[in-house]
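So this first bit is one chain, no partners, the form predicted alone, shown in structure tokens.
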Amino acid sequence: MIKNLPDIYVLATGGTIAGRAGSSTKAGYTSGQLDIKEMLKAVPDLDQIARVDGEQVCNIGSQDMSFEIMTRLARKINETLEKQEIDGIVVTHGTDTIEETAFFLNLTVNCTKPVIMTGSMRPSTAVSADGPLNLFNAVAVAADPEAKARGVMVVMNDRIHGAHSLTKTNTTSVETFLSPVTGLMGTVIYGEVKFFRGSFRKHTRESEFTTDYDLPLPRVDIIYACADMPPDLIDASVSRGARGIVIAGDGNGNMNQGSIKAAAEFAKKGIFIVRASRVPTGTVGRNVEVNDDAHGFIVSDELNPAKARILLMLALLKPRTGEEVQKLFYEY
């Protein structure tokens, strides 16, 4: 082992990167089967770029990721990064909800040290499994001094994505993650790191959000807009205790007139209504086709519905006006 290497701590949560299958050439597999020690053993030459240790936080498919686990993970990261000897964190995670956990951590981790997330699209037993190289590259990015103060990043398929921007765009391809609005943070090719830019939004140490709260978080639902959308979906959500609703709207965050009327009525009663979009790229503009000022709506700006939900849940941990919440969507 090379002396004077950075110390990187890996927190494992399961996912496809820890998955096993009965066949190396079949699509079916079970997530969260390998533990952290097995995953690290599968990555050659890790000891050439960092001193690596780690622990298992949970071992699940990321479709089962919860805010309880996210909160525990954020608290563990904050606690670990307080140790002077730890230079960075890598989190292994399933790809289904990695963008949500990454964004949550981007808001709640209170440190400038690197926090890098990674996963895989193929299980560990697959032909050409992508997990080991993704993990190697994630450790390389976490060990790079230039990774500091850039917020939480996700390393997949030789690319470095910012938590604010990335989204999953394909169900099975290894090239599933893109950052369509603001572009890549950088690339990492067999451990060689090249950064293109920093973050354009507030994150981590700059964030006002913490993990100093009691669970559960305030309920916020996502409603998917479509042709002839039933307005009573909004009523049903509020009746089940939602304090906020994110509309995954048509086009520029649109919905039909009946749904606009129902949403506006609840907005007047203190329910926070955020207009996002079901469209994969672009921003949702304020007062374009919908009179947001008149209806009391909030627009998600660059955030997709899943990330808009997370920001609103954290925002509702203290009393805020609609104007104050809108400001958060422009800042984060």
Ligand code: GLU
Contents of the next structure:
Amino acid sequence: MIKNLPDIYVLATGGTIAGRAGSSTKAGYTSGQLDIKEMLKAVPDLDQIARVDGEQVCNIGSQDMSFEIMTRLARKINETLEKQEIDGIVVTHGTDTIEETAFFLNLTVNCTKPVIMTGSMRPSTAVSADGPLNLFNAVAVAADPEAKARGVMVVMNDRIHGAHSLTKTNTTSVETFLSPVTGLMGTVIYGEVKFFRGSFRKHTRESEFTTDYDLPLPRVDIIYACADMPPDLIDASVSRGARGIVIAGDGNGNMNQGSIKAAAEFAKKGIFIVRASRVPTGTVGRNVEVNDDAHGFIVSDELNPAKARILLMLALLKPRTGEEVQKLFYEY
Ligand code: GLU
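Having displayed the form predicted alone, please output the structure of the form predicted in complex with this ligand.
In what comes next, the whole complex appears, and the chain from above leads the way.
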């Protein structure tokens, strides 16, 4: 059967796109108030570009996103995409942690059909709310056959970002998401989709990660490096059960000598230490100022600390050497 319109299934999780405020011009509001039906009703002409149906997965501000919900979401997406009639998925999500969920889904969704995430910076009740156009554009991208096999993408403010590359860079602006290291995947202007590139990394169908695990995932903490960083933060983390630690290092993934010594001692005992960076753009390279080979550290390469944590949590679901984990950071 030839269909005249693609079937797109929307999974709503909350966020500002579903937020409501007492005033249309003041900053205070509550995330996760509108349900999916109300959200879809606010988007004109959606029925011109796709047949859209969907369901509510949760209704939260994404600061409350958990691995339990992410796992449920990934399993739901895999199950929904198995249906032949479904052409793509749109996930609505708060912007605070959308990059984490996008990267998690990029690793655990096992299908090449498009999975597009979107959100908004202004609540539904604000003057010039950005949610309806973002949702319209996200559906347009999910419905575009060219969106297949590019991995999970995030559509916001006319831009299409890859899950691996995007990061939130501004607390309030609608132009908050950037893909600073490798650039945009494409643009979408009032539903007109243009792609510039594919994904440079393994994802979805080629990914070795699945959702076939029991929660909780192995604990991995992030420690933010700073001048005169107390090295015993690393001890505290390990004593609370962390099997891995991501250091949001200064500059090229650096930390002070005391912290390097503490981290190296734990690395020798089998704790996975990943050097990432608190700097918003650039890569972290091996053996630049820190002797990673001698200390047994792993570098995050292009992943920011939040995404490096997710890759390490999934990696630790099976026994691996430090070298094997390092390889994953270059592949995913
Ligand atoms: N804290 C909210 C959230 O992530 C606000 C961010 C947003 O959605 O713009 O859900």
